[in-house]
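The chain below stands alone and is given in structure tokens; this is the form predicted alone.
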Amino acid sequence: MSQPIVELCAVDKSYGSNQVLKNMSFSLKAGEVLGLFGHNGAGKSTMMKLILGLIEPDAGSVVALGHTPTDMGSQTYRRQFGYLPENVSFYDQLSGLDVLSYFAKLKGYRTKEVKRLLNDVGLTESAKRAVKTYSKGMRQRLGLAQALLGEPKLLLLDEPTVGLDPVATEDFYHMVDRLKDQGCAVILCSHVLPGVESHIDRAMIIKKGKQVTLGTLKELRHFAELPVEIKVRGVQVSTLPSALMNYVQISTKSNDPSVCFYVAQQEKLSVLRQLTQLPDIQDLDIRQPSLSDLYSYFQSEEAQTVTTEAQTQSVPLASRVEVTV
């Protein structure tokens, strides 16, 4: 089995009297993406900052690429590492080519792929503008193009497609994709959910510095159990069945003529039987809980309550997912 790109031990991370991070563990593999959610404070900038050997852990160990990030030497590896930051800041004085330039024979590598890497992200011909010039999108293309320099083995994306439109955004997953597809590791925090939610292997959610969860979006909705979603056109709430009626939520958008059926994981195929043999039915859609219904749940009180319970009666919470407190 091969080496993990990155793997952390119970990590405590502290600033001063305030405790960021608290027990944290987690591996990922080469050829992995893992989404990094949380509220702002939650710990994921901390997180990264370790990975990069930025920052010492108070307690337990963070390995990357099989070594420790901040150890004499380090330089070397972390060569291999791309880095996105939340905010970007850049020379304005300089064209973003100058930027690009700069930064490739900071990290040793050859600048022949700097024309490349600005076509990728859309700059070709914002190259040789002043960066002061650039909008924020514009700025954060050149932040990635910078991060993609010397195709790094583990790349770390904090909040990536700030500024960016649609079209740059599906781009930018795109490029992931790619990523992905050549064996680089990806730890993506983003606050945009639904654009990630197809875009990575699994999730993190982390909650005042602690993982909450760590699963696949299947492994998170099994042990969440938050139903599934039946739009169906057509049919009069009055000329239902008895035994569909327990289903329903009534629309209160007056203009909306759906009923819909919310029906727990286990039930979804009984009750799709039924609705389908419904006389006037016209259409019919279904929506299986999203990344962000299951950061919600994740984050709520009631999901600390159901997740202590299970712990405290040693039941098991789900086949694969990993749960704390």
Contents of the next structure:
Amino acid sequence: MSQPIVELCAVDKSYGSNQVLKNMSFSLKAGEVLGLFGHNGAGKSTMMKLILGLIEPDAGSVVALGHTPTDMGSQTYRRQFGYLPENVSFYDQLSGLDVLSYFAKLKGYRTKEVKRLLNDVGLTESAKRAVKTYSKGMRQRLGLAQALLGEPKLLLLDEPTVGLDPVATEDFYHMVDRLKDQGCAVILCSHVLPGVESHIDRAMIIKKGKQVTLGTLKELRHFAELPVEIKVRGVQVSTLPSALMNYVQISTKSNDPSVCFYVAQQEKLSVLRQLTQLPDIQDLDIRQPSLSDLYSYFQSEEAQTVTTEAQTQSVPLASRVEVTV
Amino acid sequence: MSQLLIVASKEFKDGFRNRWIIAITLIYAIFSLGLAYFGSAASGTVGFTSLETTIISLASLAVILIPLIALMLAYNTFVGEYEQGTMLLLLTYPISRTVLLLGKFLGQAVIMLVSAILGFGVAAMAIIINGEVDTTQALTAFSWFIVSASLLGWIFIALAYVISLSVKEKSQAAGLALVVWFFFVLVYDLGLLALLVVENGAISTQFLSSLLFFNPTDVFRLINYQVINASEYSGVLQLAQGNGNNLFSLLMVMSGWIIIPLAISSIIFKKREV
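Right, the form predicted alone is done; let's see the coordinates for the form predicted in complex with the partner chain.
Now the full complex is given, and it begins with the chain already shown.
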């Protein structure tokens, strides 16, 4: 077993009377990507600041790359991680090259590295222009280059894809995948849920400072027990056998000719068998609950009880999930 | 050590890029040349009068101008980085807050020093080249003037840091900087004068003259009066005339005025949450 890169153990943090994190625990291994999701003010940034060593926990412990981040001797630790803050900003009057060179020097890296990184994020041509002339996306890419200085072992990315166009977003996720393959651990906060799912190993959803759920998407789908959506074209609701009628939900969009069935994971195969035998069927789409669906579910009120229940008996259920998903 | 220099050189380059160095140099050069050659225009004569008159009027103008320049240069140093968000990023880098603070101070201190050497140096050269004074005497007086002017600038940079780290917004820092300037440049000496009038000999002169040490602008003027061996001290400075404060102790007082505010800034910086 390798040492975890980041380990939080029963961490509490308050600002005055406002408790921002409650009993937060998790660990992250090398080469693992953790998605951190929650509403604004849920405690995502506070968690990052704890790992960065900018603030100290009131209770519990934080260990990152074998260091306590707030320790005076953590300067070596600080060379090994990269951080992209939310709404990153730089010295506007300096050029992109100057900004990145300054940060590289502070971290003890050379200018050669800077040029390579600027090239990686596609800023070579505008490297000599002042940052104030940069678009939001360009600033974000400069922020990424800054976070990637010196091949970090741990990356903390707060809303990394905000302001990036689809191509740049795709490039960014490729970069994350590559770093992950090299053994870099990544914590990624995002509000933009579509697109993230295929790049994270586990997701943690937090709500008002508390961890609501933590697991792989497969596990989360299981905890949530959200139905699979099966969209069928060519059938008439009126002609459906009564066994299938229970799963139908009439579309609110009246011009949509397809019929939607919402089926529990366990019943998916049996329902599919019945559907494919319908004589008029033209087409069929299956959609697993997406990260967005899971997010809304876990943020909703009823999630609290369901999750704790599911987590307590997760072992036997998890084996069932393997079969059903 | 190297990180100190990285931060310092960035601050210095910023000062260069923002035209601070050129602007301060020009201001210094214009007012020192102006005072040297037109300082006595009011009395009907134009041209260089004497080294003593020049240094004394330079010192009187410098106590108003230099604190203002230094406060303007530095008030934004920390609150600005907090406001624009770069401080959050900087503090996650492998650099301690003390080194960051000292690096910024070093960079801005060099800006004040270089401008003083260039700006006042021009006036010194003009006076010397024209052969109107004894070269050694002029060089000594101007060297001390440049050193003490730089010290005065550094003191107000350090005071600006205390302000910059104590407030949440730039505009508050600017307002407080103005209050600090007003206090040391005008209020303090007026208060001291008022005290002199009221006490009417009840308080020892020894004590009263030591009150001058609590205003760095007075200490700055005392240094220059001392160097030029001025025959007549002006205003509240008369308290210290003939006191025999040696230059070394005056320089120590100036150094204290740099070190203490820097230490306070460093403590505030360490306690401040991002």
